[in-house]
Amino acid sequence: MAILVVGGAGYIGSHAARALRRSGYEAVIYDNLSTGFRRLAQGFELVEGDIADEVRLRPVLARVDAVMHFAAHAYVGESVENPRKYFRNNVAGALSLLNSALDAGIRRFVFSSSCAVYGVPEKIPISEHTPRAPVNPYGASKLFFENALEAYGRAYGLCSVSLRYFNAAGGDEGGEIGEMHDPETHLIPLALAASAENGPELQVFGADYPTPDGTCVRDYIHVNDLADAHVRALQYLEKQHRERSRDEKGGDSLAVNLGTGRGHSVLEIIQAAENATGRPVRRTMGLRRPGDPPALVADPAKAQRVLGWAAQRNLADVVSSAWRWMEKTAQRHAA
């Protein structure tokens, strides 16, 4: 069975492509390489193209059975400054991809969504019953596409799973692939970089939150656990496809949170980075960033119940795998 991994040369998509291959699927990567990296797609068929390019997509979609969609702009701050960019790609471009898939007869679609669809929740942990009320254009763009999938399910029989990630982190345990963002905005790689002698200091935004140590709390999930959840989502869709009768019109639209169910503060991440590197993380304490909720932690019970999935790796695993990847990358650059 062939799966089109759209955005498969990016961070999470490249890990998902490998998880698919380990599970016996053929993964075909489709990426315009605007933020992805050719080296993350090594060993896979790579088709270069934009998600809005229907002519480029058509022959590729004709030979796959399902789509996994990762190709989104994903910087919250940038989405506030440049919403046009986000709505063009994450809404208009994604809708074009969805229409192309539908026209090709594809009825199984896995979407890389985000806990940003919830905005600032009233209750922690966050279940799927939490109202979706995004507070930035990035979250709004993800919510729009979730709504499109639900509407396409009712109208055209499309079966989809929207996976709402919490904080993706870490790297492949073998050190083969990991985070390669430019610019890097994720806390764990920034904390690890700040432990190096010539690395930039880590900027900590806010130490006066209503949390145990005053810093933001987030649910950090290992990227390979995320990748495994995508395979489970695909298997769920296959089962739904087999069990549906021919005259059944509506498609199933499932949405699940992907997190560990446990939150860690910024200071806990710094401590974990110091444990991994054996060196202090140099940091500067600054003011809060507007729009940063004090805590975002998943209730992952539905993923366990419906997909049979639960995170297998803890914070130490996440940070040590990220450090292994950074060390390997540094050695490659030095060679």
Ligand code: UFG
Contents of the next structure:
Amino acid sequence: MAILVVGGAGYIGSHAARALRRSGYEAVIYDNLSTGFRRLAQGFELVEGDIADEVRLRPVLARVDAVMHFAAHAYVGESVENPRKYFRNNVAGALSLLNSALDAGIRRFVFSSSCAVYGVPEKIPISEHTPRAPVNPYGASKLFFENALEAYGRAYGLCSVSLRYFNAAGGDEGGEIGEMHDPETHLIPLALAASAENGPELQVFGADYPTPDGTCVRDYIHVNDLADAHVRALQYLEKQHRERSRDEKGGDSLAVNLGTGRGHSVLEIIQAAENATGRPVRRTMGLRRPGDPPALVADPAKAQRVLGWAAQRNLADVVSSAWRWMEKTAQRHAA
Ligand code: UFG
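In place of the form predicted alone, output the structure of the form predicted in complex with the named molecule.
Okay, now the whole complex, with that chain kicking things off.
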């Protein structure tokens, strides 16, 4: 069975492509390389193209059975400053991809959604029943696409799974692929970089939150656990596909949280980074970053119940794999 991994040269997509291959699927990567990297797609067929390019997509879609869609802009702050960029790609471009897939006869679709669809939740942990009320254009763009999948399910029989990631982090255990963002804005790589001798200092964004140590709490989920969840989602869709009677019209639209169910504060992350590198993380206490909710922690029970999935890796695994990847990257650059 062949899967089109749209955005497969990016951080999470490249890990998912490898997980698919490990599970016996053929993964074809489609990426415009605007934020993805050719080297993350190494060893896979890479078709270069934009998600809105129907002509480029048509022949590729004709030879796959399902689509996984990772190709999105994903900086919350940037989405507030430049919503046009986000709505153009994450909404208009994504919708064009969805229509191309539908026209090609694809009926199985896995979507990278986000806990950003929940906005600032009233209750922690966050279950899938929590009202979806995004507070920034990035979250709004993800919610739009979830709604489109639901409508397409009802009207056209499309079966989909929206995976709402919490904080993706870490890298493949082999150290060959990992988190690569330009610019890097995420806490774990920045904390690790701040432990280097001449590295930039980490700024802790706010220490006056209503949390146990005053810093923000997040649910950090290992990228390979996320990748495994995509394989499970696909297997779920295959089962639905097999069991659906021919005259059944509506397609199933499933949405599940992907997190560990455990929250860690920024200070705990700094401690974990110090444990991994054996060096102090140089930091200053700064002001809150606008738009950061105090705490986001998943209730992952539904993923366990419906997909049989639960995170296998803990925070130490996340941080040590991220560190291994950073060290390997530095060695590559030095060579
Ligand atoms: N943080 C710092 N200093 C930094 C960077 C981050 O203190 O230099 C803090 C943030 O305030 C936050 C935590 O570390 O409390 C994590 O921040 P990240 O930027 O690593 O991740 P976010 O929680 O902001 O973003 C993640 C995903 C987004 C997703 C969002 C949902 O990366 O794609 O969760 O809220 F939309």
